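The chain below stands alone and is given in structure tokens; this is the form predicted on its own.
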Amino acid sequence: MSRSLFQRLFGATARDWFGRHILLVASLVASLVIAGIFILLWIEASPALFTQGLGLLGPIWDPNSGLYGISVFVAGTVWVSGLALILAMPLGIATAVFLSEYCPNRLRRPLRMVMEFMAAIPSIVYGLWGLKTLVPALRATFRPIVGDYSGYGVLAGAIILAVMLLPTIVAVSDDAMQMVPDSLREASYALGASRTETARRVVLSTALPGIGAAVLLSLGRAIGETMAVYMVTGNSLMYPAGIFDQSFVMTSVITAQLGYALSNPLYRSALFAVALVLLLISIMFTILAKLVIRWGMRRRGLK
């Protein structure tokens, strides 16, 4: 084999060509998987969508009466996931700033290991902890204040979900801050900025895309989490009017009732409709989060 032919087949140009096309194939496969999931959910949910119509947006979920209003589950999901993000984001980003800018090197690795260990804990373990520890603690704390409160509800689900989201927010945000060049920090110090001002105005601003990725990842887990939330929210078919009310989230109703719905095609289709709406909400929240991140970057002159 001549050298020129060898270079064409195995040289840097050939490797670059293969690399580009392998990555293209991987991207197409990932896109096809997502499209396949959407198509499957649409096909399975179609009977309920066309039979129930706007009734799917109703407030009553009663399969025995043929009523499949899923808005109660949408409301529960928004309450629990939204409150979890409100609780987890400030604490997670603050922890990431501490690890990146203030934490001594001898403590940084052990703390990162703790965060990674938290991410590896199964959801069911968090659920058992919430059931046996968090719910009784909330009941003992707030029952004298709000009256008849069992400890189950939006607040319990949001707290346990926030704990589960922390490792993702902390790890990804910390990695983004570590990638900020030290030259930017040194330039900030040279201009007389304090460590806190540098962390807030330089490091956080520069690491904003990475922090946005952390928010997106945690948002996906917040909306899609099932077992831990299922065990502590009370699973009441009522609209939550506050953080102390019980709720039923979309993932939980699918887990709890799919086995009963296998013999009833319309019932099963309604649960697939819940899953389809859950997917659409996830996409909508992801797009909204990206828009907010892009707006923040423009405000800081980063894009």
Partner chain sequence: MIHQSRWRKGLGRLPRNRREWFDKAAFVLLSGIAVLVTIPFFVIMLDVIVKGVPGLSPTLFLESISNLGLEGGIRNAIVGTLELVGIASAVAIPLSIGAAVYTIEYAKQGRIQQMVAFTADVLAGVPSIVFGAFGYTFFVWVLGIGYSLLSGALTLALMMIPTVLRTTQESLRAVPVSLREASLALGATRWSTTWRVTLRACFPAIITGVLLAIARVAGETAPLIFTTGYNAESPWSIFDAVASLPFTIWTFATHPSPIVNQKAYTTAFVLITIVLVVDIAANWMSSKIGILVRKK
The other form holds:
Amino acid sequence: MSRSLFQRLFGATARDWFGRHILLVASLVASLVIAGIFILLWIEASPALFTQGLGLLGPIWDPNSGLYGISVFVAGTVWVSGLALILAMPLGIATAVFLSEYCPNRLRRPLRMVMEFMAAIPSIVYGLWGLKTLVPALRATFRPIVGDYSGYGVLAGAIILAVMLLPTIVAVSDDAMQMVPDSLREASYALGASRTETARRVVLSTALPGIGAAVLLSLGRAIGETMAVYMVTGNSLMYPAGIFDQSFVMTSVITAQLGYALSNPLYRSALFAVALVLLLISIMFTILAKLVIRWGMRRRGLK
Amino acid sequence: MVTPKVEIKKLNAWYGDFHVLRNITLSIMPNTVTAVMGPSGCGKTTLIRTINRLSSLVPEFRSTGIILIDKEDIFHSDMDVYKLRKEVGFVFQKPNPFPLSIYDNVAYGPRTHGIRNQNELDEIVRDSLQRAALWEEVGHRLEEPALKLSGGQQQRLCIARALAVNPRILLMDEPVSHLDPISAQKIEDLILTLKKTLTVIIVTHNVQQALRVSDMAAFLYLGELVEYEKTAHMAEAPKDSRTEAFLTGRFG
Amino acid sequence: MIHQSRWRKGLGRLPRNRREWFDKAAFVLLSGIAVLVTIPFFVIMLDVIVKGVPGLSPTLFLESISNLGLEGGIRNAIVGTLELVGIASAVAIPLSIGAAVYTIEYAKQGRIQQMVAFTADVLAGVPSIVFGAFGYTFFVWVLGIGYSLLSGALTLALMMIPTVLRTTQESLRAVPVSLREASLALGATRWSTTWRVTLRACFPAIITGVLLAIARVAGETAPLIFTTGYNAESPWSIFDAVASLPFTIWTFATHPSPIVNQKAYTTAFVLITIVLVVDIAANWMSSKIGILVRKK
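The block above covers the form predicted on its own; next, return the form predicted together with the partner chain.
Below is the entire complex, every chain and molecule, led by the chain shown above.
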């Protein structure tokens, strides 16, 4: 049975063949985007990388004098994200334990709903609230104690960021604890353990890799968060020495200065070097989170 | 006259509206093995889960009647449930070791009940694993994850874990139904040894197994206790036609 | 189930020993923390509603921003956000679904599936300002599209890919093999089986993923700052600059005039409403699927 040319080109089998190859291209899209972002940032950042070299790690950022040390932004990011995580981690894990182990069923769904809504609120809205409500409130509270305090700075950034991270930590940790089979809880109860002992020694310890991944993912997100932090941290070029100091984080410097830097190639390139560092950090945290899960599972003999 | 270890009087139990146990009265003597038999869904698992009040963990569960363990009412409001469960161990149908090391699995119970001394714990772990006939296989690799063990070893580990808190009674819910015949054999032998030091109540729907390991047999049908007899007597001459039907394999 | 019951039974009476006291204390402490954690949500919502709702008026929706927000409404920003999200979806959805279909239906080797899933996860973790910087260089300059609706939309599209791709992959994986085999056994090609049988079966799950992705990018600001430019009116073509709700909130919030600041809240109220409605729709959809799955 011979087939006409038309059939060979447009028949069902041909459609199958073409479809397969179009889809193959589509499947590469995520990888292409990551590769594209990396290559472009690399190209843009390379003038700064090659002319400044280790100078990029230097302590002073002064584009007017050609000094592009990004340490000050790294310090800002470490302070703000670190404090945010210190605030959010215990609260988030405790909430997840409550949701998974103590919460009556009727309350569970609404609580998860609220967590999801918190995750859905755009970061610009968190920023607006931080700028207009949180910063003035912090100023009014702490000014009498600290003296010259504007309300902007590490503390404001960390609080906003902690609120934004909580839904991720809670949801991912709760999921991890829900995966712990009930048979293990029963085994613990049958040995005379109380609910709290069971939650701590069986559920938390079994779900630990998942919770670790939740913390790592949220830390990655904290470092990459842009608008809300930008609006409340004051953005002055200084190394924070305490939670009441202002800070300038890596995402903020790009947001604030890329517009001005367009005409100065080296300045612009240095900002892209910051973006490149951010990209690498985010990739690293994603990989770390996956490794923690795999390592934890293997250690427990689950896989 | 020996006093019974467990006395169940007029026990009724419900899950929601479902009447699982109907008016059960039963006395179990110390250092015996009692087999609880019956077709699936007859309430045998619920019965033993009620003896250490595991069934109270299910919100819809409620019960009437009395269970006395060494003359103590387990439903009394002064009863310390944690102590009760320490006294009355439980081995589940499917092996369910914690995803911890072998050592930590066995030490879980003693630690829960306040034993912190390392030497004492080592002693308990070794003793329990020996009693569960597992020491020779795992004694040299206590730090390995428990989940790396075979199914039969895992189940014996669960028995060791239950023995580690030194219970007076051991409840077993079809402990070998998920295991291969050789592992099952090992656990049956183990039950016969354990009988010397504690009282065992074992749920099974395998008649041959009941004959091999048990002194007394209780036959449950649709939540009722149909017959409670010496196992050998019941197997030879069942009094009730339903028991006979079960023993000859006419219920699944 | 089991672990959520004892609390109710024990609620009525006093603890009788040390461990019961401990349990009760843990319950009180943890529930207190859980309440504490939800408080910011209600505080922020209340703030936005109290300060934003009074500003709602027909003008807001009918007129565009004029005089940097001192006059006019926010029509151009609303329309701009809808256009940005619409074009981004039109680009991202077919690409992501295509990618998911290929990896699950054609590339049987686990390695390709894993690699695509992994890169999608990496992409999901990339900071939004990095997307912004990339969009600025690639779309605005390298491709020469300029500050425009298209540049902004394409940047957002990149951010939608991971969510849609991953949910589609998961849902395709959940379709039973027997369903596909039934179609293939009737002589259908893999291509038509995929479109007529498999994708239809996981349609609701894909919609859920799409809605979640839309809710996420509709509120993004950072990727738009260096890609969309600013337009006091609605764009005439995809190569024109465009305004958006998040960007507008930003400019209004940092404006010296309190009147404009107040408008930032109204704009935030509009944006939150859109985002939460989409999010609730996604939730509703996924709970529907949950019920369907349980019935089977």
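Residue numbers count along the first chain shown, from 1. Heads up, when I say rigid core I mean the largest set of C-alphas that superpose within 1.5 Å between the two forms. Since the structure is predicted, the reported quantities are computational estimates derived from the model, not experimental observations.
The two forms line up on their rigid core, and Leu276 then has its Cα shifted by 2.4 Å between the two forms. The two forms line up on their rigid core, and Leu24 then has its Cα shifted by 11.3 Å between the two forms.
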